[in-house]
Structure formats: C-alpha cells, structure tokens
Amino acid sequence: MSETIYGFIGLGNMGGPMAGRLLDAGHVLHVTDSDPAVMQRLVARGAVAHDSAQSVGDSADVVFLSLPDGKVVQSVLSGEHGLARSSRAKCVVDLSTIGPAAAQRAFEILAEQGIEYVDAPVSGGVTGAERGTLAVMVACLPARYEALTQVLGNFGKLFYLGAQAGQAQVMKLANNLLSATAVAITSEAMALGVKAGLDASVMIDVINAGSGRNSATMEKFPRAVLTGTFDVGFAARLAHKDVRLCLEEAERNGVPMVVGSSVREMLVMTTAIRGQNADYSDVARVVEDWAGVKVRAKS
C-alpha cells in the first residue's frame, strides 16, 4: 500500500504549528500560504512549497485547511486555481472554523468533483496546536473519520460528530462562544475586584481554587492580562466572527441567546477601540480603561 501524501493550506498561528506536527511526525508535507515568509519556516523543516492550492492538491492526497473564514475557504477551493481543480487530492480536511452553512457549501463544491470534505475544527489555541493537545471534533462518514484517525492524532484529541458536513461547526462555535463569554466576564469581574483594592494575582488564585474557575482565569489572565503582554495570539475579530456565526446559527434554530448578544457587542466595541490587529485578551484592556484600573500582577 504506498504512503499517503498530505498537504497543508494555511499557515498562520494555528496552520503552521499542526503542520509543523505533521513532518515531526515523519511525513511528506505539501504547503502553501499567502504569507511566503511562513512557508519558508516549514520548507526549512523539510515541506515542499507551491504557489496554489492547486498544485497543493495535484501533489497530495488528503489536504488539511486553516483559514480565517468561510470566504477564505470557497475561494480557495474554488478560485481560479483552487483546489476543487486538482489532480490528485481526494479528500479536504477542513481545521476551520467557518460556521455550518459555509462547510455545507464546501462540501457541496468539492462534492461536484468527487472530493470528500471533512469538517474538523480545533480547539486549543496556539499551545494546543504546538503540543498536539487540540481537541478535534470531526464530521464525515464513519469510514472516512477511521482512516484519519491516526493522523489527526497528531493534533490532539478526537471526537466524532456524526456524518453532516457543519454538525462539528455546531461544536465549535458553542465553545468558542464559552470562551468569549469567559473573558469578557472575567475582565469585568477582576476590573471591579482590583478597583475594589484587591491584588490581581491573588484574586486569580481564589477562583481557580473556587467555582469562578474558567479557561480565561486559568489560562488567558495568568498568560497575557496580569503580565500586561496581551498576546494570546488569537485576534479579537476572528473571536467576533467565531461568536457571530454561534448567534447566526441559534437564530435558524430558534435558540435565544441574550448572554451571547452582548459577549458579541463587547467583541465589536474592542476591536473598534483597540484596531484590527486587537488580540482577544484586549477584552480586558478595554474593561481596564473604562475602569481606570490595570488588571496586573505586582512586581
């Protein structure tokens, strides 16, 4: 039986880390990204570039995508040379989180030219992704999801969503719209504490020794709010977009979602206030400023 080949599309924060995981783990890689510079980064590492996900997908049997949305994703699948029209792949492995209505789109696309796609967003953030502890959640015929079990074990680990090309989007999104909601209350939470004449470190401490306890006071505030870094590395409009499409989707379904509103209104006021490049943790530096306090650790 000959080897499989992979390919990888997308590079950035997440992209590049999990293909990085993919030639540790001892395989052939093909790779491309707009940004040459992180491409360059792996071919040092042994992948091979190309200059289209064409030609990604006339090299490689099985491509892996990490994008930033769903627009992103149908052009390059179906742009002018877009990997709907390659030779080889025959299935597309999409680590996106794009929302259900847009992988169901990507599926159709590559339908057409008998190309499985594979709906598996990650969770985890960029340590997940250079740890292989990701929490992977996939959709796709069971068979499918058998014979890329091994691999995608190098990202972390795996649930099975069912068969419908979106169902792991679901996941995704109402997870990412618990992380959002983490911080944005966490910020407001340790703002009203530290103007209160409380130290932040050792109001961190009791709430994750208590029921406060959540990914952004065990992760995020430590990391990047308490060390005034703010450097997650995940941008506050992508968390938008994620927390977004969650609201587009409760709407079809007829889900109320007043927390939620609100978590997206907090979302879209830090990257008016702090720019375009705003890092998700700029929640807290937005609360901070409104406060008129800083949320850090004493030296």
Ligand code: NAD
Contents of the next structure:
Amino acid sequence: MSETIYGFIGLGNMGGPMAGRLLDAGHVLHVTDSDPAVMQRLVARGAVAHDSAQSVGDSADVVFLSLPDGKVVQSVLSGEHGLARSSRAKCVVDLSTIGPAAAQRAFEILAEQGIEYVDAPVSGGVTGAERGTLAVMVACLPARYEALTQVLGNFGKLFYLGAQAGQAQVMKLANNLLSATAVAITSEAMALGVKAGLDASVMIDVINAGSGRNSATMEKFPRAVLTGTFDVGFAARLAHKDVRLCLEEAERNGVPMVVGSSVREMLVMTTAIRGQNADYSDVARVVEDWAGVKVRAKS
Ligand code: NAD
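If the structure you just shared is the form predicted on its own, then what does the corresponding form predicted together with the ligand look like?
Starting with the chain above, the whole complex follows.
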C-alpha cells in the first residue's frame, strides 16, 4: 500500500505546532497559509510550500485545516483555487472551530466532489498543540475514523462523537463556553481579592486547592496574567466567535444561556477595548482596568 501524503492549511497558533508534530513524526507535508511568514517556519522544518489550497490538494491525500472561522473554511474549500477543485485529496480533516451549521455546509460542498469531510475540532490551547496533548473531537463515518486514528494521535487524545458532521462542533462549543466562562469569572474573582488586599499568587494556590479550581486558575492565570505576559495564544475575537456560535446553537435548540450571554459580552468588550489582536487573557486586563487594580505575582 502506498504511503498517505498529508497537507495542512492554516499554520497559525494551533496549525503551526500541529503541522510541526506531523513533520516530527516523519510525514511528508504539503502546506499553505495566507501569511508567508508562518509558512516559512514550517518550510524551514521540511514542509513543501504551496500558493493555494487547490495546489495542496493536488499533492496530498488527506488535508488538515486549522482556519479562523467558517467563512474562511468555506472560501478555502470552494474559492477559485479551492480544495474542492483539487485532483488528489480524498479527505479533508477540519480542526477549526466553525460551528455545526458551517461544518454541515463544508460536508456538502466536499461531498459533491466525492471528498470526505471530517469534523474534528480540538481543545487544549497552544501548549496542547505543541505537546500533542489536545482533546480531538471527531465526527465522521466509523471507517474513516479508524483510518485516521494513528495520524490524529499525533495531536492528542481522540473522542468519537458520531457520524454526523457538526456533532463534534457542538461538543467543542460546549467546551469553549465553559473555558470562556472560567476566564471571565476568574478575572472578576481575582480582581476583587487583590483589590481587597489579598496576594494574587496565594489566591491562585488557595483556589487550586479548593472548589473554585478551573482551567483559568490552573493554567491561564498563573502563566499569562500573574506574570503580566497576556500571551495565552488564543485571540479574544476567536473566543467571541466560539461563544457566539454556542449561543446561536442554544437558541436553535431552545436552551437558555443566561450566563453565556454575559460571557459573550465580556469577549466583545475585550476586543472593542484592546483591539483585534487582543489575547484571551486580556479579558482579565479589561476587568483590572475597570477595577483599578493589577492581578500580578509579587516579584
Ligand atoms: P490563528 O489566527 O493563529 O491561525 C489561523 C491561520 O489561518 C493564520 O496563520 C492565517 O494566516 C491562516 N489563514 C487565514 N485565512 C486563510 C486562507 N484563506 N488561506 C490560508 N490560510 C489562511 O488562529 P488559531 O488560534 O491557530 O486558531 C485556528 C482555529 O483553531 C480556530 O478555528 C480557533 O477557534 C481554533 N482553536 C484555537 C485554539 C487556540 O488556543 N488558539 C484552541 C483550540 C481551537
């Protein structure tokens, strides 16, 4: 049996390290990204550069996507030099967070060309992408899942969510609602404690030994807020996209999102105040400025 050749489109905060892991595992990798600088980093490690998605799909059997949102995914699939026109690709594995409706649309666009779409969003951040410890949520036909388990294992732990494209997206949106809520509410709790005179590091230690423990107190705050680096590596605008998609899905299903709506507004505000490049952890900075306090470890 001939070797499967892989492609990777979207080499940003998540795609870059994931593509790097495929190279480290010894795979031949054909890549493209609209930003030449990020592509160059992968080419320096042995990847083959292309100037369009179609060209990647002309060279690879299975193509991974790690793109910002559903609109970009759709243009990469069905644009002028899109993947749907390529001659070789038989399967597209979408690691992006785009929501169930966009995943279903992507599935249909590719099905018309006889290309399988695999809905496979990931969670675990840049560190998880670098270390290969992501949660990889997969929805596709069982036989395709079996065929992909080895290569997807390079990214982390796999979870099968069923055959229907979009089901893995629903799982991912529920996860990110929790992640964003943890960031927002931890920002408020920490600002309160520090303003009232508590030490930020002691607070984090107490919370992580107690019942307030969450993904923000365990990872994001110690690493990016207490240090003042604000570099989690996930754009606040992308987190807003995820919570917005989650709220749309909740509306469609008739599920209340009282807390989720407030979290969405915190993310909108963070991007409005701190700009398009604001980091996820900048939510804490917005609360800090509002409260007139800095949540930092004492040096
Ligand atoms: P990013 O903005 O760092 O990377 C996206 C990459 O796509 C960029 O390099 C950009 O140049 C490229 N791109 C944009 N349009 C393109 C096009 N038309 N053709 C080719 N390349 C194009 O974003 P990211 O943080 O790596 O996130 C990627 C996806 O993964 C998003 O859907 C995000 O929601 C999801 N995600 C992110 C994280 C995180 O912690 N950063 C975690 C889990 C999931």
